[in-house]
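Starting off, we have a lone chain in the form predicted alone, written out as structure tokens.
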Amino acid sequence: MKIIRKPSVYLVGRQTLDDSEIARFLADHNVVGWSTDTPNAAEALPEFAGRLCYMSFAKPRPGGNKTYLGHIKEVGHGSVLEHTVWNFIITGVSRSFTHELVRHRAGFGYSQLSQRYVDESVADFVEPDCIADDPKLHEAWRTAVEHAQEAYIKLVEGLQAKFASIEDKTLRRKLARQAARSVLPNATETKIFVTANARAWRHFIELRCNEHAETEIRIVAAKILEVLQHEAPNLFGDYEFIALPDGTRAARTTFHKV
């Protein structure tokens, strides 16, 4: 049994632009000479979408993409941010974490590891730092987790025997695992594929990269914000990190509910 203390995030997909189609649209509508000063598709798309709303390509305000998106955030016209999307894989997190994560619905899509199909007899477990740092609490936690996994293994074996008359091996395993998983704790490690747009990620960061959020999800939110600030500083550069007493980070911005 492996005990995990830190989550991992992997940026596996990002926004792209079709420059030739944008040029064709502009030509079809007699727009000459418009361009944006950002080479970043994630930043260019919401600018282009916002300018289309008013057909303001001919006389853009000075200041470029950064100023344009700053104004969008300032006035709260966040709908244009929904056109930019990122895809993350998050691992080394607990089922407690994903129970909270999937409450974020608007602008999010999820694909999570299935306990009906994946054998959890070799599962890892996520231990909170506040337990891991105390030897007595750590021992109590580890004992409980080990007993739960042992019970799961015994239940899977017993249920496989109970369903022996079912010829389909895949169905037999699924029936056994879906019932046996009922004894597994929230600490069971899971993996989840998450897709969300820029507006949804900002909402997630405001709520979860916050000192009042649960610790594990706050750590993940800070990791994602760090990636997104590198990916699209004009969209996420307004956030500032603040160190918290427990060693985690919160984020602050002057633009709320964009």
Ligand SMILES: Cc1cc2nc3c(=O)[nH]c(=O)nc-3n(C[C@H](O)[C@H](O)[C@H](O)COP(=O)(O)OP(=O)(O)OC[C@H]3O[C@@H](n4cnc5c(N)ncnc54)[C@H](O)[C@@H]3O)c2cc1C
Contents of the next structure:
Amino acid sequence: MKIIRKPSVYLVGRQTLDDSEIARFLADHNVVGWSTDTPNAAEALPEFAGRLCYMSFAKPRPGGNKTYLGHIKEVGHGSVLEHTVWNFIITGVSRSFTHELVRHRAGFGYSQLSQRYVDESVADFVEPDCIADDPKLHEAWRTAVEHAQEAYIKLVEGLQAKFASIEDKTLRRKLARQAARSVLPNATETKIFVTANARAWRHFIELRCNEHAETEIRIVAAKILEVLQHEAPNLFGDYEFIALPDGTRAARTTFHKV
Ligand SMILES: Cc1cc2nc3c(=O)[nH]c(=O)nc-3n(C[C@H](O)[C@H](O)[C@H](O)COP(=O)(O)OP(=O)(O)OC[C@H]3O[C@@H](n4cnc5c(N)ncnc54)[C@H](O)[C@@H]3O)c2cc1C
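The block above covers the form predicted alone; next, return the form predicted in complex with the ligand.
To see the whole picture, the full complex is given below, headed by that same chain.
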């Protein structure tokens, strides 16, 4: 049984722009000489969408993209932030984590490892640090998880035998696994593909990279924020990390729920 104590976050996709189509749109609308000072599509796109609302390409105010997006955050016109998306894969996380994550609905899309199709008899398990750092608690946790996995394996075998008359092997396995998984703990490791737009990521970070959030989701939220600050400082640079007594981090900003 493999025990996991750190989540992994993979940024697998990011926003792109089609410069030639933007140029064609501007030419069709007699806009001459507009450009933004950010080379970053994730930052340029919401500025472009915002400027389209007022056709304010001709005489941009000074300060460039950073000031423009700062103003959007200040006045809370966050809908233009919905155009920019990032795609992440998150692994080494527990089913408790994903249960909390998928409560975020607006602007999020998910694809998660299926416990009906995938064999969990070789699953890994995610142990919280506060259990792992105490030998007695760790032992109690490990025993409980091992027993649960043993029970799962026995149930899959028993259910496969019970459904032996079903000819379709894939269906038989699915029926066995979907029932047997009921004994697996929240600690069971899972993988999830998450796509969200900039506005949705900001709301997620505000709620989950927060001292009141649960520890595992806070750790993931901090990792995602770190990536997004690198990806698009004009969109996420307003957050400041603070160290919490348990060694994890929270983030603060003055711009709430844009
Ligand atoms: C510290 C903490 C403790 C929590 N404890 C619990 C708990 O004990 N039990 C529990 O069930 N949940 C709990 N939650 C989850 C919480 O209730 C939310 O489901 C979760 O944080 C997602 O927030 P959201 O709905 O704002 O996000 P999203 O679903 O992403 O929505 C974003 C925003 O869009 C708007 N919106 C979305 N859907 C609708 C809609 N249908 N109608 C109108 N407006 C909408 C709202 O303004 C919303 O804030 C907790 C969350 C946190 C951070």
